[in-house]
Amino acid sequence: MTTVSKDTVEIAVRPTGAALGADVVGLDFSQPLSPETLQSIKQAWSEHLVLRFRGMGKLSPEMLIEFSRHFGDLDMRPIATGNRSQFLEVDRPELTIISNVIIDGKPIGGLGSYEADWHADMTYVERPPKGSCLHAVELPPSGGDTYFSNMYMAYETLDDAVKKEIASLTCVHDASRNSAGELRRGFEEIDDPRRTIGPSHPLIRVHPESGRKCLLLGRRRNAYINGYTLEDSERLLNMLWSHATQAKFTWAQEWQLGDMIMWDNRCTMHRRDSFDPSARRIMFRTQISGEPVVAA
């Protein structure tokens, strides 16, 4: 555990002891960050790659918001997500709403109540985001929770012979469908992954502020791996899709109200577990802009 002091107020870092995550403890988000406790924050968000703030109470956007920022500029949220001002005492851009909620007929936010399969977040496009902060605002009594997967372990245990093969070697990302899956308009249904129109990407990336050298995988649908015939490329996705989300470099994030995590997109993939469609779920969410992808 480490500590840092911010006028009176000392903030705590306490790692989960799995794979990934930190708890930081202490923290007033109503107040200005110190130089000092921004630098610690930083350090602990390199070296765990997911930060979980708990007991926070309800964050305003611009809470969110403000604090998002101190890591980077924000994406701006989709257009096809609609205006929240219905909803939100402040409607910003930089905010958007994870939910299943419907009113007047409306969703007021994206990706419903169902399971959400391992990825990292956009790597249809050749920015990827650097990362993420996401709030709980309102929970179903169960379900809903969010795993995470260490992309650093899953590169380094790796056998010898595989980092060989795939030294080299770029996987196309699928950019015709958006995060909840659905094809977007000007997008064909394609079976065929040697089709896929989207950036490509290494299979190993450098972390730009590391680096240390990680797996690139993105999104499972559609991939294919460039210049190896379909059977190989299937072959050795799914082997390394079994391989980097194995228990052993997981951590879960059981939700509790109030919660606030984030989390490093660039080393790290995601899940998430469905839940009751008929329970509310809301959470408020900034996306932190990422940079070009730099292979190993």
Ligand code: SIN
Given for the second form:
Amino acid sequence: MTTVSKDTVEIAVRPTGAALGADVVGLDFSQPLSPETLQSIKQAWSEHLVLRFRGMGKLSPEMLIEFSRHFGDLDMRPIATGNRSQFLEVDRPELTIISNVIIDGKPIGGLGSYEADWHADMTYVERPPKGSCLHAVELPPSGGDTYFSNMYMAYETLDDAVKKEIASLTCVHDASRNSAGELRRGFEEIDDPRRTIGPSHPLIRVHPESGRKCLLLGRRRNAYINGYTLEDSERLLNMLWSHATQAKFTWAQEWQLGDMIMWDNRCTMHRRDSFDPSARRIMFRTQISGEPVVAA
Ligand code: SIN
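Switching from the form predicted alone: structure of the form predicted together with this ligand?
Now the complete complex, all chains and molecules, led by this one.
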């Protein structure tokens, strides 16, 4: 355990012991963050990639938004969807709800109760988000755990020959579907990745703050390596994906009520287990705006 700051409250950082993740203990979300404490959290985030704040009780949308703003501008949720106003006393455009709860026939949030495959958020835009904060407001009795993978380690442990092969390669990221896997208006179903429409990103990106190299895979579906035959693209992507999602590079967030986690979307991927659709799961989420992707 490392004590990282002493000001109004003592903050401690306890690494999970897995490939990534740490608990931050002692923060009081109802109090303003001192510059020293903020710096300590930023340092811990940079070292551990995913931070967990446990035992928070219920954070209001305002508290989550105010905290998240310390790490950058916030993205607005895409379009007003579902039945949020039935659930929130005060709606805020910076807040997304992830939930399977339906009120009057309309979902209050996104993603339902099904499994979410490994992905980094919104790599199908030119500037994928920097990171996200996710807070557990209601949880099912079991299921719905969220897993993270360390993409620095995934890159660093590749064979030298593979590092060399992918050094100047770019991959097309499918923009036709949203984070919930739903086809966006105006896009057609694609069954040949060579026809994928979306931005191209380097397979290796340089993290803008740490300066370290990490793998950038995004989503597997409809991904395509520019300039490769379909067969070679599929072979290489299958290999990179099975390498990057090995258990030794991952950590599982087993949710407890009130947990708030924040992940760095530039050097991690995540996935989520399904859960019983008849149980309720409600999460508040904010998303921190990203910067252009820089190739290695
Ligand atoms: C996601 O952002 O993929 C969802 C994470 C979760 O619901 O735990």
